[in-house]
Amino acid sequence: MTSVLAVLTFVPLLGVLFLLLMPKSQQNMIRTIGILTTIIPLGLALMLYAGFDSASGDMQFVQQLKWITIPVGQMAMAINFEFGIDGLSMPLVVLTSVVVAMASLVGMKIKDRLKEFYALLLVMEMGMLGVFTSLNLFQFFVFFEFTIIPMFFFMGIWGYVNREKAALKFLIYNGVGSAILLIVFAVIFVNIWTLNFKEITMAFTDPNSPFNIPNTMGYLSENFRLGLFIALLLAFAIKIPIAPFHTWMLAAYKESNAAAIMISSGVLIKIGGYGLIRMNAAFFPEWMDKLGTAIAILGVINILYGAVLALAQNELKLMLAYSSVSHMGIVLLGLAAMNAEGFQGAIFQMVSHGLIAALLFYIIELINERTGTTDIRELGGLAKSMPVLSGVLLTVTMAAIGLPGTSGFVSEFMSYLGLFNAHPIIAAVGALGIILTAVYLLRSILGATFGPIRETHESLIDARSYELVPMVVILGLVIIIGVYPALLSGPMQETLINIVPRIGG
């Protein structure tokens, strides 16, 4: 088993080579390999969560890899691939290769360059299982720029008519972050000679650490770890997004495709949370701690400006851009609250709202193609023309509002919870969230799919066998998530016991 996560992390390359040696005109097959290819992650990573040993905190499945051997003076500094999971990092490797599968029954639909669509689609998801897996800085930022690349060419070939300013926006902000990030990564080098997570960990948080080098920088100065802590925190603030970093949210949903979208709201923005976790959570224990007001209040900020804003959209697209800027808010209250609480909440939200933002987001692109608009102001009556699609619509949108029964009340309930035992008045008015959320979805959902319904949009077609696989497999999961929260919580209960009281949670 020490080998499934290397084997997970790059099998989606045996897909790409196989995609090459295809002829452009086999788009039967070239769906059917890349389809399959994202069915065997998804495989791997069941079983993974299968034999995965709840009762242990430590890294599990891990896996050395010797890659490259640096000479430093009498020392050979050696930079490996190393990969293991826990409690943590479990739960999003099976996001991920559930919402790739998922969003490769997208290219059923694309006729033009399908080949490049499904390679860009395998690197992709080889980048962002490779984050999840990683143990080193060097592997993550890898792997992070691997998830950077084939996504502006996604959004930027399959999208609307803005697609390539899009793109661009999507590269810039994107690229600024990981500028941050190879920054941050080569001055922790340099000053501990270790780019292991767990080393590092150890070097910052005990003085008497082998890690630590007395004769550079002594034991790491306050000032010096502040430093690190707040580039690690814009880095990660533009990817998550955190207001005022989100504009590159609003254009690339708006421009991009069914399965583009689905893997950024899906898993992309997520890395951000987990970076948030993983590194400075990890890193800087007492930082998060001094700063956890000041990240509580940016994630009211974000929650309220979020739902505000799409509160005032009549474009769903839009207005559902703006709810992830909301809902990932959610995410930085159970950082905040620096208990065990709010940062299951915070794991709890970023899977939830993965799954709900992917499916929300492809039946909103489902309509988009048959009726030619996603403008609320231009639809209604849906529900008439295609019940089966707006009941799975309405019932994720109840997901999504934090009904009980469904994941999302599951992660709402902990990230609040966790915030109200530390920081009750800032919980309290983050929790208007909760009532402005419920607001600006029933209002754009139900306004598209009751009422009466346009001549144009009487007989457009329902759900197609192959456009409900998505539905049910997501919706199946939310469920069952929100029935028996014990699928997320066990697997990540004694990582969070190793991390949180480092914090003073």
Second form
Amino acid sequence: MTSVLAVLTFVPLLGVLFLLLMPKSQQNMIRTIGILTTIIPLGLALMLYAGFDSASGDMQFVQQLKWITIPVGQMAMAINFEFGIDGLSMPLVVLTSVVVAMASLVGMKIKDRLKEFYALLLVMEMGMLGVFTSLNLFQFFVFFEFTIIPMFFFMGIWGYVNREKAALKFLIYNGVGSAILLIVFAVIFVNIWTLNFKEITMAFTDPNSPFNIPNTMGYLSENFRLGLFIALLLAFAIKIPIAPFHTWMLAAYKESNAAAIMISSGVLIKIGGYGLIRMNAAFFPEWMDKLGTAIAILGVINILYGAVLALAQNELKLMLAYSSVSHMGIVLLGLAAMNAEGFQGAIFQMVSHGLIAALLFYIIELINERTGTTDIRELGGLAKSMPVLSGVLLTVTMAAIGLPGTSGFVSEFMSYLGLFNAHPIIAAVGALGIILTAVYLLRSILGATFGPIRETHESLIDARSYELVPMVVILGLVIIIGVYPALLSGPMQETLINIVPRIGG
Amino acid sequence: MEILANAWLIPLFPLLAFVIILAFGRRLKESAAIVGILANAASLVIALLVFFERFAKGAGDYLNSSFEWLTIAGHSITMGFEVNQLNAVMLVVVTLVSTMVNIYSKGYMHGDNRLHVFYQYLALFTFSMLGVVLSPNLLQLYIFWELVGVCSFLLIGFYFYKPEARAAAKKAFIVTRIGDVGLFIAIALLYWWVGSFNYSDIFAAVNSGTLLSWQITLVGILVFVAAVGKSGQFPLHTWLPDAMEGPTPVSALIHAATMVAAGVYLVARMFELYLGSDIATNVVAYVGGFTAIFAASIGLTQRDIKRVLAYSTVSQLGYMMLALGAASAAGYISGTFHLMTHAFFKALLFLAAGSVIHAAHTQDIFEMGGLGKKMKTTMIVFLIGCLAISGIFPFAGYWSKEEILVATLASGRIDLFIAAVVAAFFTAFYMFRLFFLTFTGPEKVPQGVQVHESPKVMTYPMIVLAILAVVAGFINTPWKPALGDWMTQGMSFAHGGHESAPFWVTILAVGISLLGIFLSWLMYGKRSISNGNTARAFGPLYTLSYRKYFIDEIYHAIVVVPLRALGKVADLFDRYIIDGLVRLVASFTYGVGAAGSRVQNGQVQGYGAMMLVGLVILLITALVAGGLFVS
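The structure above corresponds to the form predicted alone; please give the structure of the form predicted in complex with its partner chain next.
All chains and molecules follow, beginning with the one already shown.
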């Protein structure tokens, strides 16, 4: 078990290797390899879940591998591969492996450049798994880049008319974000001379650390920390995205292929939330606390702004993009609460929204593929010709609305619960989002599936068996978490207890 | 074996039925109905056993709250179930009406190729409704509360291809959700103020003073907001009449007997909290009393048989709230008692209306007439329902409604007492207006339509409910208030003696109802007063009532239109201001990039040099920002 994380992270590369050896014409073989390769990390991730020690709040399955040494003056600075997961990253690792495995099924429809499709998908999977399992900033950054560049190509090659423009926009935004991250990481490194998360956290928060004692050599001033905090916040704000940095998402979701959107909305944007907890909250708890009100307000703006805009969209994919903005606002609410309830809500919301958004986009793309449109004015009554697909769509919509019995409710509930202690007025204003979410989602989803059907849509094919797989798997997880959330909350407890007291909320 | 400890079996059967029909529905086809009926019958049997054990044998309350559902910060939130007097009654009411509706639907929905879907939703609803009733804490109640809401939504939208059904389903979901946010916030506040969602802990906090009085008031009002949404009280009543787009058996079960009464149940379950706040009970009483007369006045002029019944439901639920708002043992008893009797006679009325619609193929009462000759059973049971809801001695409604009037009078709210009496007059009038227009007079149904009595599978359930509409009241008579005494046993607000009802209240209540029936008979039975003339005589008042006080139009103007406009404005802002700025920055960058591209001459050395420059810039920036140069 000791090397399981390294295996988990790099095993997708093995699939890439196999794919490179395959002749282009063997499309079915390529699909089989591509899909099967995603099953391995999924299996390993589930093993991690099973083997995870809920009684411990520390990093588990820790492993170090020698990587590179950089000469720094007289010393040799070693940068190692350091893998590990705790109650925060483990759920996200499972989420990643699930979403990628489901997204791999999108390849069933791809005919053009199929090999590249799976190769890029697997490289991205490695990048995402690496981001969540990394224990140091350098490694985090390298894997982070491995999510952005392949995604750029992934969006640019398979999708709709304006896909290249959309991909470029994605790249520019995310490039700016990673440039900021790089600078912050460099600044941290040259000041603290370590890249390890735990050591950085100790350096910034341990009262005995030389960086925390005023009037000594290494003392890092409050303003210096604030600068880093803001820079990190900005980088992750682009990722989540926090309005007004959300417009890359609109183009990207409108123009790219189903797998790209599933991965982006399912996993990539969660890196933003992950970073806010792993870095902002862990390194600079005092600023997280002081700026709690501001973050709560940003969260409420995201929720309401996203919801009002979602209400104005006729394009289902744009509606869902704004809905993502709104739902990620809930993550911010949870974080702004500065208590265990809120943090747990935020993590739950990341997992829950990851699953729900991935499935929603998947189904919308199935509709697009059959009808050639995602404009609700041109749709309607689809429940008649596609009862199963529409039924699943309506169910997962209910999960997005936050219906109890689904993961959506538990996440939303805990995030708001947390905030009601810290900022009751802001929370009450944010609660308007609970109503608006129902308004815009029902308007658009019922608009597409209920009401009279168009003649041309009367004999559409309902969900095919392989299309049912993501529906059953993801919906199953959404419901399991909703009915018995202790399955997810159990492993988080000790980790949260580790993180939260430092915030002092 | 102690049956109370096995009360969890009651919701289990409908859940199983749901799963079976979900999995095998397409193969089961019409046998799905059998699955639904059997599951409900099984639940009914156990519910009766539980009630019997609790009522006759006087077993104590049962509480099991040991299932660890979620842990937060090491603190575990548990789920479970409880059996007490209040929910023992509710269990019987829900399973009984549900069983009858399940049987009835087998006939009513016969031939519908989505019958299995109907039974699937129905089973899920019954499961959820029983979940609401059995919940030992507010969070669990909320979970099931939302689930019944979604079942209601699905069933209202059962004929999903009709635009009206889609609109009604959406409206029901959204309007009730507005109310639900109140409960959501109340639960969140209680978590921090009390540290528990359990009813017993909340009441303990109320009684011990842990909860300050403003907190009690706030929580009470927030909880009541949810009850207002669910129970169709003013101003969130607008969804309930539209909900009549659903199949009629659904209207009987969900929108008359059970789910809409959940709001009343919630207030009753939280009664000990309400006793701690005069402001909250005043709100409950006045909203309830106002709704009772307000909705009744709309019912006077509607033409759609189901809508009249819907407004009548709203009005009757208002009576129940009014009773609970009295904040006395008498109010508690009469409110829940009326919930029970109303469930029977209103379910009956809806099923009978369904039978009429089934035969006449119209819902407009002015297109019916003379149906009684061919539909004797339906006419008789409908008449029983009308007499019961009008509060005529000795039908079920008489006992419960009179108790409400007595409790209201005792609470000293004379204004509400008068409103309730006037509403009773309206009720008798519009119910018999329905009766006379539908069953008596000349036949109006067009030649082609073959009017016939409904099959036995539909009439038998109606007969069962009709019997209950006659006898159910005797469980709690002024001289032997068996139900009331039992319901308040062990309650903090129980009191020994029974409220002595002034005899004139009975005379007044029955008298005013008889007057309403008489007037109705003059206008629609004997037809000696032309209703066209009456409508003209009342002019604007008639229009106001017929157009439902323009509430829908007002909401459209002050909520829907501004929200849409806001959406449009925000969309333009996002498109042109925010993304416009982005494009501006991008085009600037592009300019720089174009200049930079001249540097890209394809020589590897050149790239290497550029990279070095970049790295140096980066490092310098880092060092400056890092503060190393500033000491």
